[in-house]
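One chain follows as structure tokens, the form predicted on its own.
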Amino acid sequence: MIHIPALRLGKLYKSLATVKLVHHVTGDSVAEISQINGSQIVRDISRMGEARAELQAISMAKMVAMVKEAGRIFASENLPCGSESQSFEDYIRCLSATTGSPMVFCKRNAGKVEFVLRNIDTILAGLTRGINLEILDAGHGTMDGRTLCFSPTCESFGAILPSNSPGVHSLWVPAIALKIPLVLKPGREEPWTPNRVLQALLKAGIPPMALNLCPADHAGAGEILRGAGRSMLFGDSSTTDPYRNDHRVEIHGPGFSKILLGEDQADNWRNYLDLMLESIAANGGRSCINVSGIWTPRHGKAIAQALGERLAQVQARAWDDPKAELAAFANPDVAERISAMADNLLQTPGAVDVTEKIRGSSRLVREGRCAWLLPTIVNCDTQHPLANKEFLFPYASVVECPQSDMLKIIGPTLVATALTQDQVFRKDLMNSKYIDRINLGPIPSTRLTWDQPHEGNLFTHLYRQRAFQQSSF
């Protein structure tokens, strides 16, 4: 069985308290994490300025190089799991194996990693808006006859990570090339992927001082939100809510992603069904990023039912089947307590589960130590609790709404793919404060440009510009 150490200050460390993880079909032991307690997190953040030191001494050119270099050892590699070394297929097996992740999501979700790692000079370019980096070794420069001049919110970045896709860890790997050091809070079932990366820049030649993973309970994750100068959370609506006005805290939600089809392409609604599909279920419709509604102004029954028929096909296959559309539940009481919620909420009228009708059959799927849902298509109006319901697993509400008062009611909406060539309607959406990223055209909401961010901005979250002059003596 593998041991999976804390990484504090860059070195590793075994604790005598450990969390078991085990394979979600056979129940067998596939690793143990050392856990740490807060008061280490306390002691450990305490030291990051001189880590921040450390980072400020190289130069963005290096930090650059170093990470690229980082995405091709990530990749390509065996690197060290605890006392083991660990080639990248046997991470992607260990990953798949206590989250439930099919592989071929797994392998998938972990290119996006070494994308962003391999492309960080793109990546910054989006998140800093084309500033020269070389700004960030001085704190100050001239830009196209402007000086220019940041420092950074923090001098360290902590993040409280989730189990579900590996994919996610790819909005953390910035914070490092912009030299602030990391604290990182693995997710219980996901220690593998975070391992991996800090692993790989560690290789690359990043300073140890300045990786840190942190297993650690609730109260842990606690003391590295209130103790970093800066973080990310991510989780549901009970967890994130509490620090929802907390501007040192970037914010990882539910997305209440949303297409929305205009007047004059509610009846060409056929062109879009496989966009739709794409959107839903991509990734097994796990991210923030999956459409959990789609909005019209009429058809909203014919359209259900399409996307109904499709979706009903999918079928629960096993974690390492090619084939498989659908991550299992490593824990199925959990698929079982969002299905019972889902069938709670449709008992009041005005809601009809296609899905379930053409199936014939309910949406949870168990199979000895494992649960799977499937896919969800409920044609719902305006004021259902489920118009703008979000779940773990491929769901989406077809709701009939006016073009006039879509942007009035669709709520906080993520990703917004807006399938209308109306102007007026174009400008709205431009103008909405619903509306984090805008799609204009048939771009699935699941498909990323990586030199934009789509939630949030993390150079302006650890860096903020200010006024600047000096003079000659």
Second form
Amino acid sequence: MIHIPALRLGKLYKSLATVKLVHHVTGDSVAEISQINGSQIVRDISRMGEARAELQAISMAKMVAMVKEAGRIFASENLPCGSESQSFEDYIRCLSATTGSPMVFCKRNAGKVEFVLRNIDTILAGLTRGINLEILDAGHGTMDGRTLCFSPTCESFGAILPSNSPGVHSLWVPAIALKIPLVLKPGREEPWTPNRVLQALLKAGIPPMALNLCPADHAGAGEILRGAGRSMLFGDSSTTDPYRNDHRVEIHGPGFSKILLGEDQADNWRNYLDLMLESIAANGGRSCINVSGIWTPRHGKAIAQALGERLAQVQARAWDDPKAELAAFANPDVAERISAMADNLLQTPGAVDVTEKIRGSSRLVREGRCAWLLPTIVNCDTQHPLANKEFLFPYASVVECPQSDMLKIIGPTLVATALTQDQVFRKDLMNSKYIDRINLGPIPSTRLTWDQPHEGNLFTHLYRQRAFQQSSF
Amino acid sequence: MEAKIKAAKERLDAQVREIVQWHFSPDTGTPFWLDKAKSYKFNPLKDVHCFEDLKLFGTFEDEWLRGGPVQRWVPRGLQGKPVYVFETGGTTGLPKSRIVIDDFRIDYEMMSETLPDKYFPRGSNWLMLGPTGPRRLRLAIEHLAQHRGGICFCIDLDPRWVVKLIKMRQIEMANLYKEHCIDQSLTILAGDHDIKCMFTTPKLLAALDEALRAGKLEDKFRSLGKKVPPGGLRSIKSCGITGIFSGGTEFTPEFTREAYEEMLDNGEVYMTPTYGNTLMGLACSKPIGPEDQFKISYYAPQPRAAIQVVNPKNYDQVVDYGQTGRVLLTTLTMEFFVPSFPERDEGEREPPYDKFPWDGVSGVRTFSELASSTVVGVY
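Give me the form predicted together with the partner chain now, not the form predicted on its own.
Starting with the chain above, the whole complex follows.
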């Protein structure tokens, strides 16, 4: 069995405490992971000033080159995974085995990680809005005749990572390229990707001390959030709420992403069905950028029916089936609880589960040790508790709402794809305080532009601009 | 070894007979037990001859310890003696109370004999970095220090407030409170009191280590106008501590290894974990170290208390050696009789060994069926 050790200051650390990971279908042991104590994490974080100094001594040009090289290594070479040497294909199989995410998804998401590593210069240009990266070497410089000066906000960057989608690992990767040491707590079932990225970075020549993989319990996660100067936290609202007002923590919780149809386009809704389907169900519908609400001034029932008919055809398929469209729940109890929660909310009058009527069967599918949740489209009014709800499977509400009210009541929305050519509505959308990312026009919510920030700007999280003057003596 | 095990068992059976006679005799008995005996279908004075006979009493329900009058627990034979009351929990509803007269002194004097003088020098002073309030530990550590010829310095620590903060999810406030506790201990350590020994819990040990490494004791010295000694004060060893007596169920092998390797200079500062509570007294551990992967095995102070590791579905059935079970506790002192109390912990049954020729328990952790509803190790 594979043993995945922690990585403490770049050195492998085999703990006396381990957690076992099993195959979501067979229940066979796949790996055991060393678990480290919160106090060990705190001790290592206290050394991050030294690690930061090592990174600072390297030029940005060299850092970028090393991260790009890590992208090549990540996708093509055998890399250490504890006691074993792991190929990219083995990595994908292990990732799928313990998370329940189909291999086809895992491969696609690993591709995103590889893309970000290989194109880190483009990503950094997007995050920094094109500053000359050499400015980060000296701390100051000039661009277009103006003095620019940046100082780091922290000595290390922590990330409390999820297990549900390996694509999220593309989000923390730029931190190391920006010369900030990493302290990562992997999701319980997903140590594979962070381990592989860190091993690729090591092989590419990044100073080991700046690379920390800290599998730990909730208390360990708390120590990372307390100790690292800046961090990133993934989780549902019960996990993220305590940190909502902590500026040091960038929260990645539910997205409540939406498609908004304007008065001018509502009658053309059939033209956007494929866009809606992709936005709802791409990547198994588990991402915060998947749409969980379609808001339209009219035709709500017809849109729900059309989406329901298409999504009712989606079936639960095995993890190694190339046609798989849904991720399995490695813990079937979680699927049961989510489905029961949806059923419970459907008891409130005013909502119809359109897909269940079409399908004639429950959304919950159990087979052996695992379970799936089939796509669900609910038609309801704006005040219904299911109108603004997000679940860990392809789910969307279709609600009717006058355009004039939409932006008052949509609530926080990570991605809004607005289908309108109405210039006044477009202007209102641009001014909306609720929307994080705006797609004007028929752009699926799941399609990212990599040269723009996502859920906060990692560069401004890790660096602050300050005034700087100097004169000769 | 067989002879030692047999002798220990005979002592335990004799203790059972003596203690049951004491607590159920009309002259010396405990009002609670005398009253309880009226409902028994057996006669404790005639039918209890050995440890196994304690099964007749069934399991002890800790709910009996909530509320008063607490005097019902004072044996008639000890009437007139000064009585302490120690409490556990107490964040919701009534706390559980236990009366004590001399037990804590006896328990800790016995434990004192297991402490190596090299690391816990006689006459040296102690720091009690642990809970205060209506708890046995505060007085017991102070008595231990005095028994060994030293003086004990204490901090103020209210664990009930910490539990409330955690339940309110006020994590930042809980951390501030922890810092407040550590700051008090730094003030004591900066006071030239020649402190060499310490009691602490795993969490506070780690917090003290973190504060020392961050230079907070050195800062304290400077703020008091004192010179930082050569070599600095950035480790537990460097601030003069040579022995640590520590307690808490979160003593996992990995934490113990971390303490040994990363906080205590690879065992140069001696640490002995203990397992105990207000009901039992305290159990000592076999010496810890890398040779057995930092495994911690506890042994109750038999015959005054005994630990069994039992099938959680059938408390009468002791599990095999090495197997996991719930910890069942029995206390057998003149002050307090507790037969077969299911602790909130589980662990693996350990065989007798030379120093403690009776059963022990290792890998102690919160009983899995209670783990999600229990807040442990808050300080």
